[in-house]
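So this first bit is one chain, no partners, the form predicted alone, shown in structure tokens.
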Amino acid sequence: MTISTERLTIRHPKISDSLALNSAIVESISELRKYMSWANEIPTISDTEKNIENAIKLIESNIDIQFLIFTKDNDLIGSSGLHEINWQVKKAEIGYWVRTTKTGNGYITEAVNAITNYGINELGLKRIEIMCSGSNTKSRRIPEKLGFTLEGILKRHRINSDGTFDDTVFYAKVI
């Protein structure tokens, strides 16, 4: 399954990204793991094969649809996905991160939209959630620069790595 924007190639983990997903996390380490509960560890590439595995199987069961995002030339530069899929309700929630080095270029706005889109017009999806932490600014961006609303803020809902409290803002788009 692929997805196509003006920019970037939007597709399915294979095993064969192991090494460049590792990259990546190792890469974004310090700031993924300010926000991204799974980064607290540096990850070997056999964590990350065995997580690209267990994305596979996700995706075959049709719970969770991980994507691996590429810029045109094969870059390998995030990752995002429809996760916690519920079929009854039709709604997903969408993760994402972007590595370091590729930050401030519109990427992850331009995947999150693509996304979305992919969501709503070939899997029928009716809810798109995105959920983040409150002094996440950039992150926060996203859902906002594409339209998603508000629908609330959990104060004191998350503890940061670095043991500190945080919020979460949680945004919605509804067909």
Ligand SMILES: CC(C)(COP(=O)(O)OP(=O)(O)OC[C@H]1O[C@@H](n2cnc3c(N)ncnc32)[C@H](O)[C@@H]1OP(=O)(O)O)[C@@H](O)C(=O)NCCC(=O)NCCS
Contents of the next structure:
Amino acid sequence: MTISTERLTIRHPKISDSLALNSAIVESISELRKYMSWANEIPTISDTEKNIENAIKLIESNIDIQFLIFTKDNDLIGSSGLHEINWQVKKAEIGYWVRTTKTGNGYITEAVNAITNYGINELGLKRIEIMCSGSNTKSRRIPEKLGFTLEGILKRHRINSDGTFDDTVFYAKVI
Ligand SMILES: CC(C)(COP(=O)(O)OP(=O)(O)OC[C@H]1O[C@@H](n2cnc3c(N)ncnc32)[C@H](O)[C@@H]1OP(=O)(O)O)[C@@H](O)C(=O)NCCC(=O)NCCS
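Follow the form predicted alone with the form predicted in complex with the ligand, if you could.
What follows is the entire complex, opening with the chain shown before.
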């Protein structure tokens, strides 16, 4: 399964992506760990390989659908996915990150838009959620630009990796 946009190719991970994915994570670790707890430790290539193996199992079981994002030159520039899928309620949450050298190009907005449309049009989802730390202004710009509704702000709801307490902001697109 491949989603194609103007500048990107978006597809499920393969074991053969381990090296490229690991190098994107390692390059971006200080940006990732600010807001993503899975990035606390620098992963080895073998860790990344195991994570991809696990992601493939979850995709096959329709529990969680991870995507890798590539430019048309086949450079891996980030990852996204439909998480916490509830097939009964027909809802999922989108997460995302971009490798540090590729920020500020609109790639993640383009990818999240395409994955949202895929979830709604191909998977029949009726509600797509995006949750961010209140202080993660770069992340908040993405649902705001894509017409998601700000549904609520949970005050002092999480702790960032630097130990600061933060709000959680909830955005959603409901069909
Ligand atoms: C959050 C994160 C993905 C945002 O990355 P990003 O590169 O800023 O996001 P985009 O790819 O959508 O790029 C947006 C910027 O690209 C610029 N841009 C350049 N060319 C562009 C184009 N052709 N089209 C659209 N935007 C373009 C825009 O100015 C835009 O900035 P703006 O929103 O201030 O207008 C990134 O900071 C990240 O990975 N952070 C760490 C992990 C994280 O926090 N993930 C989210 C957890 S909720």
